[in-house]
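Take a look at this single chain, the form predicted on its own, given in structure tokens.
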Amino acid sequence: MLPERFIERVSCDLGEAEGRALCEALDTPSPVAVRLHPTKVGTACGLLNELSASLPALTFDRPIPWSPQGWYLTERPSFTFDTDFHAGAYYVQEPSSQLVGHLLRNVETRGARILDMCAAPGGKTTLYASMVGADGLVVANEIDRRRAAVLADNVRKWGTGNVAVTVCEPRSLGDCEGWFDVVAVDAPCSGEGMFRKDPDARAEWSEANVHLCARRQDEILREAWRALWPGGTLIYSTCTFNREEDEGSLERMLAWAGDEAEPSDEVPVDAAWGIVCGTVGPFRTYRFYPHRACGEGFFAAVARKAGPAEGIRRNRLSKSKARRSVVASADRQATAEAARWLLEPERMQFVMAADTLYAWYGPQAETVRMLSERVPVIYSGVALGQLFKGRLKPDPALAFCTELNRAALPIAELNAEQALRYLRRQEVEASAFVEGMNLVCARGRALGFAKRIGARVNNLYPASLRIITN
């Protein structure tokens, strides 16, 4: 049951008929949608017959008009038992939230630095990672360590190698003053937009929590604005209908930002999409109501920070002194071993963090190094693995990497039953493997590694990711 006070408020805000329509929509089934990996799925992204053959566990309905790789499904499959889901071929992402990519269509994102300030579980992070390319960088922050671990897992599975996952307060990232081309704040909120798909959101809702979230949003926006480069773009979003947390947050921000905020370029929004467009000062706003648009409740706003977009970007990441470096450049032997595992190793820089070898794309390598000296980075680039007697024992993340050189080791192609046994970390039949390390694939998409030793196969799939349901 919807909270009584919520029903009263939306009826007041929208009018009785519109408020009733919204509440009725919140008791209907949620749409199911995915966003495809543009590299792992490739040209099939836009061709329905090829797409259905490429991802047979999914039943595609129609494209999401504001998301180039987004698709509605006719029904919700059992994602847990789809090997393509585990291979990172797609991300299960609510349709409304995919709008953030559309809002950046007039922004030069290739090679950009994007800060996703409240990033878990990673839907928007992986979208931004596909947009910035190998020359760009996404810094994905999550203050909660448990949620940050989930975020890091999803970043590994997406496999683009251009994300750094941090765990810190927004203030620490605000100290990266004028450093990001785009800052995205998907703010913690009262979650009214999730009432349809999450019964707990209804039970946990209260007006007191609305006020608490609004205060937290104000603090985050201050730090986000500090981190944004003059001429850069701010995206603010929530999954609530509450004006105090949506338009109200923007109004409170403009009270102190003043003329520093200016309108962004307008992006086309077809009236048939059902999105309610508006403005709050220089901010362009976009609101999803489930009775109007095919998606959950969602609010987004975008504006630019006044100032020239050109010039030399400041690389000072903190007013405080940097901590002792936690990474070191890989030596010649480690670099040579790492190079044979990647398609274009000349694009990479290789570093050691603790006992793990990592690859960072060259254009942002120094940036990631500086970042890791100032804030806690729990994952960055591509974890290649550990070296034993000069040979690499690959990290599970390397299997998902789009830059993996598959010629570096034999490939074990498993059928559906074998693949699910592998994903459960159960014993798998040795006949599908050759002696030594193997890349484990299903439908041609990598799932991880396994090592055959005689008649036995050592299943190297991470225990933390294994399928535990029947």
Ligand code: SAM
Second form
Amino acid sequence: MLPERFIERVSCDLGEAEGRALCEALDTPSPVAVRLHPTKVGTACGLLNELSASLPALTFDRPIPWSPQGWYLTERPSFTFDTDFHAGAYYVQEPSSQLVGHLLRNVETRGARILDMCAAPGGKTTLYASMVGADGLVVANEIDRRRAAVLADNVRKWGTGNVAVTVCEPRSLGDCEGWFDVVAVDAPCSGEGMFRKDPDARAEWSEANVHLCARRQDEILREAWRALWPGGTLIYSTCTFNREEDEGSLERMLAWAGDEAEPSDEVPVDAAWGIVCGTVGPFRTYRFYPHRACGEGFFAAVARKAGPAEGIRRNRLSKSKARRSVVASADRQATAEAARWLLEPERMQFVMAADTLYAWYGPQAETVRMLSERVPVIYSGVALGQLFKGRLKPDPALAFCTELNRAALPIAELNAEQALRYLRRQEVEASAFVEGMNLVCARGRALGFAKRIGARVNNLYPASLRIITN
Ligand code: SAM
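Right, and the form predicted together with this ligand of this protein, after the form predicted on its own?
Expanding to the full complex; the earlier chain stays at the top.
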């Protein structure tokens, strides 16, 4: 049952017929969609038969028109038992939320610094990571420590090596003033757009919570604006329908931001997509209603911070150190060992944090270092592993990384049954492995590492990722 007060409000806001159509749509099944990993699946897989051969567990229906790597599926498969899901070949992502990539199509995102202020579990973070490339950086922040751990797992699995995961209050990132080219606020909200997907969202909804969320959004937007450099782009989004958290949040922000906000370049939106476009001052707004568009309820808005159209971004953070540096440059021996494991090590800088060796892409390495002196960074770049007597014991994250040099170690290609045993951290047959460390693959995609010692195989798949259902 939908909350009474919600039904009353939407029929008042949208008119009786449209309000009823929305409520009826909220009782229909949600579309199922994925976003493909452009490197692991390959953009060449545009043809349906090639795609189906590449990802046989998925039944592709049609592309999502506003998302170049997005596809609707005809049905929901058991993602848990698809090894390609575990290899990070695709992300299961609701179609409406994939719009944020389209909203940035006129923004120079290659090489950009994007701050994803409310990032867990990482749907949009992984989308931005694919957009900024190796020269760019996504700072993915999550205030909730438990959710941040899930975010970090998803970032590892996506394997682009250009994300730093932070756990802090928005204010700490606001203090990185004028530092980001794009700031995305996918705000915590009352979740009305999730009413058909998630029964708990209906049960937890209340008008009091709408007001509470709106106040929280105001605070987050203030910090987001501070973090944005003049000329940069702000994307605000929620998965709720009410004005107070959507247009209202923008209006309250404009009351203090004033002329500092200006319109961003228009992006094409085909009327057939069913998205309701509008404006709030300089913000362009985009609304998904499930009875009009094929996706969940979603609201997004974009504006620019007034400033030069290009180029005077500050490349360095101011030096004020709030925390002690927790990273040290790797020595020559560690660097040489690390280089063996990567396709293009000359693009990387290597650092030690605690006992783990990390690789950071060169252009953003200084940025990540300075970030880690200001806020808690729980994951960054690519965790390569730990060194024992000069040899690397690879971190599970390295298996997922698109930069892994597969010539660095033997590959154990497992069949589906053995691969699922591996993903459950059960024993696997030794016959596919050679003595020592192996890269474990299924259908050619890397899942992790395992070490054969005689007749035994030591399963090194991380406990936090293991399949626990039967
Ligand atoms: N962007 C994510 C994605 O695409 O997968 C979804 C983000 S979800 C809508 C909002 C997130 O904001 C939640 O993970 C929540 O824990 C976090 N959050 C809650 N309160 C917050 C606050 N005061 N400041 C920043 N983030 C907050």
